[in-house]
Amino acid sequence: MLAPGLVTLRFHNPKVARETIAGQFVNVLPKAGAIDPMLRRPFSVYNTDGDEAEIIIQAHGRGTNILADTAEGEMLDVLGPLGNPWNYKSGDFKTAVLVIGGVGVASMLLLTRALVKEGLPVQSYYGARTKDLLALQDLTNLHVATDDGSEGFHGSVINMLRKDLEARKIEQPKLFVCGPTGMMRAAAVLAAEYGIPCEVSLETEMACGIGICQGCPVPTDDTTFQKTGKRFRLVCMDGPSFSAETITI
């Protein structure tokens, strides 16, 4: 347990442990073979270990409070890894800032490995409505904020980086965001504002996490409709990492 109603689930499955890059995800059906519930979930890939891997589950439906209940030794049906990947490998950048909102930080582990592996500079800034939702193992250079002022800074994470961009205090920055839909917008908003490079790592139902059920769209932008033709895209299968420029949070 993370933090209340916030659990880690590990499961043995070489394939997900070793072939899941940063930023792709999982879909899981709480018991295998049941056909209640019948839907899997969607779960960012938290962290691998040789052949075991895990995530965060927030237990807040019927689906999510089976899983966060599982037992050592019970069956999952987990397919994956699935989606792309957060781009962190190319543009141009020199330090990259995290920035998460509550459960959001499942995705960023992995991430933060990555990051540190090629060489360059991280800062983390993680953001909740209390500081017991906060699950802080394992993040780099933790800035911090609280809704309540019960840890860090008091107010939004997304406040507290714009006074950050406003001192200069990071390098030629590029913002990786996941958490709530309405943070991941102001963090876009933000980084238009002042010109900087942003991903947004987006989180949605979906029933099957392969494109066939279309169930998990997201807007593109005029600009991109007019050079691609889309409408719409598949956060399972053209994301769940985007350019903030490229989709309408």
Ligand SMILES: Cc1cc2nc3c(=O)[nH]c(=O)nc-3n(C[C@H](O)[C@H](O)[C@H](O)COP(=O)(O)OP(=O)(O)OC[C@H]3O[C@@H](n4cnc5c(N)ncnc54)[C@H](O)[C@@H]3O)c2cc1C
Given for the second form:
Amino acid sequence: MLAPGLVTLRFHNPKVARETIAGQFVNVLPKAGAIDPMLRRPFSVYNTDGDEAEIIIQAHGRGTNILADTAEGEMLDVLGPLGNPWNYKSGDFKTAVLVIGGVGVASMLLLTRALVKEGLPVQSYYGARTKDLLALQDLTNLHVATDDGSEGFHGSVINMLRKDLEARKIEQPKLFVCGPTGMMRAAAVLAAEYGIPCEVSLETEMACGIGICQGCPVPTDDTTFQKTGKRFRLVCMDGPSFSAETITI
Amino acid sequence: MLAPGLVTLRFHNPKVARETIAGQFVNVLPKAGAIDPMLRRPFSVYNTDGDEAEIIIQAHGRGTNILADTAEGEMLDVLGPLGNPWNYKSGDFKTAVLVIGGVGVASMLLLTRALVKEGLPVQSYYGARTKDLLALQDLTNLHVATDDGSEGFHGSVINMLRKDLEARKIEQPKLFVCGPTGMMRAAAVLAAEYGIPCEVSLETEMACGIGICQGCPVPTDDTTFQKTGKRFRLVCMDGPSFSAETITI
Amino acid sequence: MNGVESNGQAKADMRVRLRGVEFKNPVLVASGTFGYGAEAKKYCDIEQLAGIVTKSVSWKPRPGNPPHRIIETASGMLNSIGLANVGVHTFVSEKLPYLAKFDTKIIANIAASSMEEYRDVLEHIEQHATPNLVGYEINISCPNVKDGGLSFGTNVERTEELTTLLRASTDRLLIIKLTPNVTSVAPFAQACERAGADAISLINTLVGMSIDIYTHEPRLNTVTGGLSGPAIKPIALAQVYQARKACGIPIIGIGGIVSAEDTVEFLIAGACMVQIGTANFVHPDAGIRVARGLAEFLQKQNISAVGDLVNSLRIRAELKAAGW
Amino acid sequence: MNGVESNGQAKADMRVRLRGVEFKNPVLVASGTFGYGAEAKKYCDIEQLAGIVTKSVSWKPRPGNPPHRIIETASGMLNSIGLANVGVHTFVSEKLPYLAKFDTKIIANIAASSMEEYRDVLEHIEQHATPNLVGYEINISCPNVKDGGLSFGTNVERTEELTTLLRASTDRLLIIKLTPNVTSVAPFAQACERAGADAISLINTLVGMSIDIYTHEPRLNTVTGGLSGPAIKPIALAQVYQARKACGIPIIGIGGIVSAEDTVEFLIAGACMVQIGTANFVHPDAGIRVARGLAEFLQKQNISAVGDLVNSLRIRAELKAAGW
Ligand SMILES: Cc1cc2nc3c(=O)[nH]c(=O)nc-3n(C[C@H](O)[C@H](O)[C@H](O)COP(=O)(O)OP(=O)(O)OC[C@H]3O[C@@H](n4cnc5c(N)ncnc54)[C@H](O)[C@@H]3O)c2cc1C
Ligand SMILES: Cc1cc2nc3c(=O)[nH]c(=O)nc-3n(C[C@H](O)[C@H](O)[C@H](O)COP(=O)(O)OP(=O)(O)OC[C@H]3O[C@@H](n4cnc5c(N)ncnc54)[C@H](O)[C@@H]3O)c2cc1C
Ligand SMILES: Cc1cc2nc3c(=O)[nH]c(=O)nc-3n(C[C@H](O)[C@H](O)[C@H](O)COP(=O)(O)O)c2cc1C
Ligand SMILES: Cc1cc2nc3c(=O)[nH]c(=O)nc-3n(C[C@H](O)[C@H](O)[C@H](O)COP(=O)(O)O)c2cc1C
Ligand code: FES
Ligand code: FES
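Given the form predicted alone, corresponding form predicted together with this ligand:
So here's everything in the complex, that chain up top.
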């Protein structure tokens, strides 16, 4: 167990394990053959290792509770890898700043690995309500914030990051953000303020995960709309990560 | 395992274990908290032992498959005991003849015990498609028939019984029948032919098992209808066992 | 009357009023899903329920339809009971007196095949009314008998006429139970209001079907039957919302409710009470589980009275402007 | 053409004809649940499908509704996509040519807010028709846009008028997609037949709703949306059966189908083809799983042609006599 409430599922799936690039996700059936709950649930690919892959599940609803109870040896019906990778090859930064809230940590291990491979320095800013909820392994240059001050910075991860940006501690940063919507919005505002690139990985309800239901729109921002004529983009096909300035979170 | 395809579930339930009389049943939720499958499934109480009770499940549909997979230690949501006991105190017989088909065997252990306690001799006629499907333990004075002749009498259990009735081998018999509908119908016809009392334990779909849904009717026979004015009786409340001559199977 | 919990939080006021009648809480059990009380009593403390809506009663006893009467479906079930009931004479001589022993409200549900039969049954019950009989629910929406009132329930004029007729026969609560098997529930809700009904209840079951693929026969002996259970909850909720927009009289929400959370959805959509149907078959005490869960929800959310939830749907201004 | 299996049993004939058009098997994928083919191609061998009914296309592109567009419900889901589509110009310039590469039939689904728009879209597609475009499905039943045709779909006269108009514009298959949100589907089926439609398809989604009990807001941005999935299968089946009794033209059954067994029920009830909708979201190859399962079923049951199942419901004489 990584942290209370988080469960890791490891499964054999050569396709997912070999083809996933950091930031992509899989769509997992809570219970094969069941018609309730019926829809797949999307999860970031947390780790890949040979022919095996891992996801981290925060159990809080009908589907995640069932998945978190998966017994050793049970079959898991997994569709993927889906979506686009983090845009870590954009070339417009010198330091990758991972901004992480809660289970958003699940998309950061592969990203860290990819960045390290690219030779790009990584700073990880990780916030949680309290110390016990942190899933700390695998993060590089970790800066921790907790709402209750039980570990690291006392306050929000965004405020911690703001101080470091203010102090110009980070060279040419680009933010890679995954966490609760409120945090992603705040990160986007902060990035805009400092004029630094920022990518956010979004969560929306998904029926299909592959672009056939049109169920996962995110509104574009007005400029993007005027440029592209597109009022919405699809999180599953066009995302899940977007350049923060192109969308309305 | 009793026989292939049959699973025994043993559960702690003082009420069911202490109060059940032979012939009563319990209504069991396939999966607590699930809304599909939604309805409980009825099962005969097979055995009771202190505060524990047992049911035998033949897994063949959505609910029974889930139940047959119940893991050791899981909670089972059981309502019961329900329905009426076998009418083994009717006093109109000297020999109890159990006529059993397939999983109908599940209601025979408690009946055998009760009859023995009453000091009444028991003869058990048990039919199955083939030898391997017989769940033989606990039956007294067993006469076996198999459709394929792999064990005992080669043919139907009803034909085997007919021969013994013809040969007047059985003193003042009463039939207690539980098995497939076709077998119960044949047993009823046989009993009528020989003018012997016959009780059949019926299976119908049930939503509630306690008399509030009216979902489990069995048509009465015409005489009974004329006498009682009742066109239907409820298997869960008025049964599950009925005097064969009062109903239309 | 409203207690204070040991933790200092005030208990929420669970009471609901329908015209003069005060109910303990908003949770009734639905017609046809709780018998006449006696059967479920063993499993459910009836006095914790706001009330019992009794199985539809007709002038003469009805044997009901031949088997099969029920079929499980995805998150629901089909039934074709066929209004099996004891008839109004046994109802008033046995069932009502039995139910009079309980500290809960009784609503007598009536089904009939003609205006006159509806009126006769109602008037017969009026003449033998017991103290806790607070009103009538008129079933004009049973989909699984040929003469079960659906000819009223799918015709606005007949709905209005029938309601007017029955209104003249009782001062007790008059509740019309509507069918979802119509293009729009709104005109029916309005017809009931015009004719003086105290409330409408909805939904009854939806017409559904199931086929045995090996015998090619319909699984229900009446070919089609009525669909109930969680599967239909979204439909029921939409119809309560549409009825709420269309009329001003109280609404009793029914359809697929299994939990306190489901109930809250119906209250927010505009119902002031709910009925628990199919869920009783799974847990005969479903009604009191729901009522208890609802009280806990109110307390946790710091809502002082259940009435505060009723019709509290928040639709954002831009959606309203767009006509939703 | 019909092979013989190694075990000596003849393979069943899976072909279906709708007026001149022959389909490989009876299994189509439903509009709005398979995109325009490109997205699902990776997961589904499109050429094993009888055909693809494309996402509803309108004259101008439509962005669709704002989030949230989908909500899971008991054995089903609500959607409020809002007919998001690329518009007919992109449809004919990009989507149709792309789909022309596959050995499968294409049925273009059209949604519009006026008679003229329906006709214009259809005629525009006619002018740019590709070889495997075999017909049109006319969506007069979308419940989640204000001007999505439901005003046609709930009005028998307008349904007939529209069908007549479109019939004059094409010799390709003309299929009218009906809504279940009506009191009776029968007069709509008959109107389509009178006006010369080649077939009707049903059902589209049922109007449903879901509420966030903490914010008191509707979960879907359009307040109500369309319910689909296994939950609605019994309703869909009943409507297919009722339409079958009412009209003589072919019926394409839709609603909650996830398996070959479900499909067999629809065929027995009177449909000659089916469409797979929501199930595609769970398994993008649901259509070919169903088609394969159906072939196996036929073989096991020794049924030589899928057509033998169609409209093979057996209703016992006494029930027929009783008017069921
Ligand atoms: C691209 C992507 C990556 C994700 N990665 C992870 C991860 O690595 N670990 C993790 O624990 N969670 C992750 N999530 C969130 C996860 O998908 C939801 O927590 C999960 O779907 C909730 O299902 P449930 O049955 O428990 O909740 P329920 O509330 O019962 O679900 C009902 C419906 O709502 C949808 N839903 C509910 N909450 C969310 C949500 N937050 N996001 C999207 N759909 C939701 C469900 O998919 C389902 O369709 C991710 C979401 C997305 C879109
Ligand atoms: C009084 C009584 C005692 C029984 N005792 C036993 C027993 O001891 N052991 C045992 O294995 N079975 C017993 N049965 C049969 C058992 O209840 C069914 O096999 C079971 O309900 C099938 O459920 P399913 O989900 O597997 O099938 P599904 O086909 O998925 O069930 C769908 C619906 O049909 C009902 N149903 C299907 N088959 C039957 C059936 N044969 N009888 C009643 N309802 C049915 C189910 O309850 C459910 O509501 C008994 C039935 C009754 C009425
Ligand atoms: C088995 C059964 C019998 C019913 N009998 C009646 C009835 O006699 N009169 C009536 O008005 N409604 C009857 N109903 C409808 C319910 O009262 C209720 O309106 C419907 O089931 C929807 O609620 P639910 O989904 O909670 O079950 C019956 C429903 C079921 C399932
Ligand atoms: C997300 C979604 C989008 C849909 N879009 C359309 C559409 O654009 N046009 C249309 O005619 N039907 C549309 N439908 C309805 C389906 O084609 C189908 O009629 C309905 O979903 C019932 O079938 P199902 O239960 O198999 O999904 C849509 C359904 C869903 C779930
Ligand atoms: S989830 Fe279906 S299109 Fe994105
Ligand atoms: S199963 Fe409900 S009355 Fe018998």
